[in-house]
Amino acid sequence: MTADTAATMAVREPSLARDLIALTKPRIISLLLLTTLAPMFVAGTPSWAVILWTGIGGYLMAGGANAVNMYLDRDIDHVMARTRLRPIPSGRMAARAVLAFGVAIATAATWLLGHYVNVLTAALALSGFYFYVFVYTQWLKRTTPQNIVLGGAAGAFPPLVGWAAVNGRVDLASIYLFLIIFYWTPPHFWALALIKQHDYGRAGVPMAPNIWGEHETIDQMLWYTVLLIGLTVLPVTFGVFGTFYLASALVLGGILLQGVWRIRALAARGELWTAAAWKVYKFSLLYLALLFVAMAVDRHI
């Protein structure tokens, strides 16, 4: 064995500060501090201290809520292609220490947030990580395949963390963002569930494409993305967003409504959709990371 390949093998093996981390989930909360940190500009124009302190407390809480959601769902984790290496799962870390971990970042968020920020801010936050850890993870996933219609409230929440991050309220366009992102996310994660079904079914989590079947939750993620689009129209109408920001929303929301539309063509002629899936899933990720970024633009140009 070369030094080089050992080095890379050492990198590569787990180590506590690699799990702890992974427990956050880093790849998710990029997406929710930047859906966090865009609405702040769109808000006015906030000092560093504040944009610091949110996007610290924003991973802190979004962090912990992900920790805890793998405490409560080690039992099924297990039996999950893409979550049997999670920390608990394969042995590497307890099951309290996770949800001790977790717990304890949440905590430090509050605290940071209401400190540093103000406490509104800090409470929305804390809100989300409620809303996510006991009516999402604890009740709806496992009851319901309306379980990401409504537990993607959870997800919604940091826009109106960063609006009142800037401004020490939540008004009507801060609204807006959030059932942006809320009615986004049936399409974006039914997309992931099409594809991972037989996982969802192995686990006996009652996602939408196992209880409504292939056609139907096609069927909805399209509606859901005629939705959106107007929704993301909406705000236009009412002065919050100018031409940029329009151009930019039609041109997304274009694309994102193209790919659905495909998977509905494939599947309804037989032919194999799952390669059409996977591309609307991982372009939904950049749709909204792309939408939020042309709001923060809109209201500086």
Second form
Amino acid sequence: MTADTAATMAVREPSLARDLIALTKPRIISLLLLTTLAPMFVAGTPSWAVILWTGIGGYLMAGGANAVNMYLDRDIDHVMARTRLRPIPSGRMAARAVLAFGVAIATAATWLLGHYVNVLTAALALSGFYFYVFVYTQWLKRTTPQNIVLGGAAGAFPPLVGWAAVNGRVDLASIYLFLIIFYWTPPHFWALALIKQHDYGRAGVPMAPNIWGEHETIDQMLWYTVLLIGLTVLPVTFGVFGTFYLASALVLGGILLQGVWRIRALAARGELWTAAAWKVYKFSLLYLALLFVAMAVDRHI
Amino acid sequence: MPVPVPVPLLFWICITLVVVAQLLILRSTVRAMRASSSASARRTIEWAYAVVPMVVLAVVLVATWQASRDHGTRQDMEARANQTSAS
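Switch from the form predicted alone to the form predicted in complex with the partner chain and give that structure.
Below is the whole assembly, all chains and molecules, this chain first.
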């Protein structure tokens, strides 16, 4: 064994700390944090303390929701290749310990946000937690192919949290940021669901491609993308954003639409669309990140 | 930075896109529900799931129309005030 191999194995070896971090799904949270923090710069000029506490509180709340989600989904996580290596199905952590960890960090987040930011911010973050855990994971996920559509609301809370942290209220502009994420979720997640549909089928999760079929799902991805482009431009019409944001929204929306259109064209011709769906899935992450950065930049130029 | 496109035109283009896309989503959902062999009680729930976002969106669009009109009025008043002070 070379020194390099030993070092790599040491890095990848499971540890409690690494498992606790994995329970919070840090890669997903990075986008949630961006969609929390960028709206703060749209809402006004936040102090460093408010940015810091909102960031920490937001991470802990989302992390807590993700950990509780892993507890609730422990019966299907071992069935799906995508989730088989998570701490519970792989046997590295006890289910109850995961639940306790999730509830503990979400409780800490509620206190931190309520104490150091404001009560509305804490209430909105906690609403996002409850929506994700009870409405999406426990209710919608296993009962309807529209799980992703309505469940998208859970991931749409972060901009409301960021906005309320600065302004202490929720207004039309912040509701638009919520709606943008809500309507972005179906084309984003269905691109992944199309690729992983057999995995979801084995686990008994009624994702749209499994229930409605590929054709109907791809059609809806297209209409959701068109709707999303319209929604991203509408805040310009009541003076929230200007030319820089408008151009960014149109260019990014155009690229996303082209990607979804390509999946549809390939599927219509009976050709392999998996690579195109992966591209849409990955680009949709970049799309949302860049759109929210463009919002913050637009307000300060 | 002000946008180089007439705001009312932009507003109505976006509203058209949003409304048409939402109706096509509803049509596609209804088509998918009819094709599946689910019980009628299940279909009613699926209907509700499809309609709830539409209702929320409609309320937001009405609020946007009012906000957009107010924004236009404010811009007109500012332009008139600037003209008066210049002359």
